[in-house]
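First, one chain by itself in structure tokens, the form predicted on its own.
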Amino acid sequence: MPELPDVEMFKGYLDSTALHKKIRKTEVSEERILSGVSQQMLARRLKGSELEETKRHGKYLFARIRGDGWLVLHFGMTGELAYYKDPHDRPEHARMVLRFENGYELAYVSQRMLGQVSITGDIESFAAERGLGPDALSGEVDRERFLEMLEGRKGMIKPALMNQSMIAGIGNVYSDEILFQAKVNPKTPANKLSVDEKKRLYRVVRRVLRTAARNGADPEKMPRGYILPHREEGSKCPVCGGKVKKMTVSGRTSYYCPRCQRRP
């Protein structure tokens, strides 16, 4: 699923290529990827308007609607954004396009349909409906904050990092990289984390997301010394050169090495 640098990296491209463009039509070959806004509502809302600037909470995208709100992308599992000028060029799975007066489109494209497009007037309001938790890289999230967060949780810190509610934009591949980086083993309690441990993994937290994205969300060129190029059972781990292992972990795969990331 795209998680923080993944939907930065669309965010990238959506600012680089159709902001500030006129749009002259909006088309939804599958209207369940809507939530809270019908296809004629949404294609009213957009005509004659302009995207004019992009935002990024966790795992959602806004981009500002010329006076009036924000369409929101959420992507899933499969989801990504295409502009193009030749309709030959339409990707398969374009789910909802928008067509600019300079004859070129931009498809959100979503293969298994897991994805969602919607409409809000305030970003903070959309967050806070959807019991989202501030976005990991932002001011909100410094090492204090951080430590209060895990202070008293006694699941495990995987899906601690994962809960959306708590700190919203990591998920199940990015987590494995962080704790990776960080030397814990995806099954350590929170509450069991020294406070150095915790202050590690706030640094590892920032430093992972941001090298994601800086590389376009691109395994391969992720730094020597990462996990995930090798995220892959029986792989040879980055740094120790042992058997990376998988395991279950609240019901997500996940990769480690056994050696790196001892159980506590």
The other form holds:
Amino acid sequence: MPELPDVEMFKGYLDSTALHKKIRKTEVSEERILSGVSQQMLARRLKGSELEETKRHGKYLFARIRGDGWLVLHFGMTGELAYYKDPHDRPEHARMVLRFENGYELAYVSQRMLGQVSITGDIESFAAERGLGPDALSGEVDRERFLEMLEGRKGMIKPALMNQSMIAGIGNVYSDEILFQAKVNPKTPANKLSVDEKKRLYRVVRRVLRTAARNGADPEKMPRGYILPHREEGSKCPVCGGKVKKMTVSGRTSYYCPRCQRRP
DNA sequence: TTCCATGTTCCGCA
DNA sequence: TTGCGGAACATGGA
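We have the form predicted on its own; now please give the form predicted together with the DNA.
What follows is the entire complex, opening with the chain shown before.
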């Protein structure tokens, strides 16, 4: 699930639940999810402290630990957060649990464990180490910068949009939505896009991500005319009524409308 | 039983 | 150098 809009939703969730709560205990049931920090170190850093604010960069969520540093959460393909009062409600795949003084728990849930939890002193240097480009919704990515990024790229537009070192935050599902809204075929070489198409893509990237974030990244709440709720081969295109098709683009399943998104 | 899945990373190759 | 395809990671549902 977690692309930029989903992580934005997790951010709001953490903000409205676990912020400013004193941490009594940290439990990690799967050490594999930790990256660059031991269970003991993590527990020591968090104990008696609280999470004070959150930031998001691409698909990463950062929670500032009172005192020093940031807790880093990345959700992989199946991650999410859960805050609950009764430990019996602890989700099955809770890999890390913060237990607060008030008795509540915040769980980092990850069925497939493709995500990671770590600690960093500084978000900018963390992003630089991971080779993350600017966040797709940040002011850093203005139209000019976006056009420059696509300059000279010979590869297909879809993997370019999903390339986290170019822009951070767009994944498989939302790249499909963006290309559908912009009426661009996913396999179009980036350098074959007209200037108009590139400008349109820029506008659409922001509009789609903002809209999805505002609607809690819930496919059912997307505006009419979005392909997201129709990610199924043979499903009806919400714009032209034609059939949605499935194809593989650089190893990922893509849904698109051949009529609305013609090859150049 | 086999295939597939909203992410990332690494390798081989063009 | 850039970018693509495939594999790997790990788990479970259709």
